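Just one chain is shown here, as structure tokens, and it is the form predicted alone.
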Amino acid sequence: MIASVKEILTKAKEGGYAVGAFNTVNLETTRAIVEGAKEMRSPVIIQITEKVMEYSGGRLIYNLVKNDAEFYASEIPIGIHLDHGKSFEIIQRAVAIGFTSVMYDGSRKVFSDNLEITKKVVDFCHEKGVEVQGELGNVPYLGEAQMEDIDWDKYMTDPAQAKNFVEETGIDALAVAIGNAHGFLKERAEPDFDRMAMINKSCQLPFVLHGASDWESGRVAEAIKNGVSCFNVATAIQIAFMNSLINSVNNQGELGFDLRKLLGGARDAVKETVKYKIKIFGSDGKA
């Protein structure tokens, strides 16, 4: 079923927990993601970024979503989110075509800028019952930043700022920067979990964690103690659609050009690794 993601996270925050935001493509990662979540019983949020906005068709992708949540996962409740909106322009959209929860990143912004339209953003879409995720702070990618010597202080949320910036924007959830990264960048080698306490205390609404398909237990508890509600996991997701669609095509046997095993075991493979992430993130039977 369709649930609201402030109402996931809150509860998430509440119970000690954190749930996974995990992005789809396409057909097959949609599946995978929600018969995943059926399986462990556990709320889940389905992200669909801009890119692949453009790649499927907006109205095409978030339909897919919504059917799939609707008709096969009545029993769960299952967000839609949009990842990383980095416009106005997209975010209206977005909103057009029935998103009721939007991330603006703002990220790239200085800090005024960023305040700024996130607010506009936030007075746009709470009109509309939409919610919102603003991010402070910045997740580097490969590509913005080199693999060695990172200055991380100049990319992790100022917890003096972040009081500021809830307190201003009205937003309903916060990215946070602790030293993680997106995709294959090199995190800092600890996470700031000191600045995240900090950040805790001085905000009380949910905390999502970017960059996250590589964290395991051990980080992934310390976050949660330190008020982190949400993971968002892509990479791992990829690399799981692909490792299996490689295999099967280097050792096709019997399997083929018959498209439905092919990507049917690429399914199977991101719908274990999204069952495995559901279980390190505690939100397994919480549905």
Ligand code: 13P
Given for the second form:
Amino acid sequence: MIASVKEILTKAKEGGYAVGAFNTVNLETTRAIVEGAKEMRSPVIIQITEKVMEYSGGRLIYNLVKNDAEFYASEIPIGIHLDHGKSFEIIQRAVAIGFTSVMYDGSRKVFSDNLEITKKVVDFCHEKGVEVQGELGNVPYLGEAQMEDIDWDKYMTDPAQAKNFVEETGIDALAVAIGNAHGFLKERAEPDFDRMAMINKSCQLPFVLHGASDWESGRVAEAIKNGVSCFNVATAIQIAFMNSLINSVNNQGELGFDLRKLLGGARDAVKETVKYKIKIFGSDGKA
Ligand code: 13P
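Shown: the form predicted alone; wanted: the form predicted together with this ligand:
Full complex below, order starting with the chain above.
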């Protein structure tokens, strides 16, 4: 069933666990996330980026996810979310398509611009009953910078600014930067959990941690303890998919050219990754 992302995150925060927000790109990854959540009886968020909207057609991918959530997992709360919307225009487009939860990512802008546009997005969305995630601080991308050159202090969320940002904008969830990075094994060795604790003390809303593909149970537990209710996972899904596909292609044998078998194997590999993540986030059995 389609559920409110805010409700899913609030319940997670109150319950001391987190949920996964898994990025989908196509039918196979969507079905894998839905089936993984269903088998684990876990609430889940399926998210779609602006680039995936361009790749698949926004309306098509949104309706694919909606159909799967309603048809294949009617008893499981599933939130559909726009991930990393970078402009007011893409937010408007997503809302027109039917998204009830969006992220406006102004994290690369100067603080005053990020605040101003995020507030404009919140005003627009809340009037239509749409929930908004904002981001403060920077979560770097693999290949964007030499990780060893990163001045992490500049990248991280400032706790005092966060309080101001949350109060002024009225966002429903905040994406934080505490040393996390998009992509595998590229974040700095130790996330700044003291900083996370300070942010959690001054802001009363759920926090989202991007770049969680390679976060294992120890870090996950520490982040949840300090207020994180949602972990974003994209790279781990793509790696599971591609490893399976490469393996199938290299050992084609009786699979031949049957795309359903080749892609079905990749779908099943993604489902196992989703189930593993759900287990370490602690949301299994919560639906
Ligand atoms: P990873 O690709 O590192 O899992 O990050 C995903 C993400 O944060 C999507 O918003």
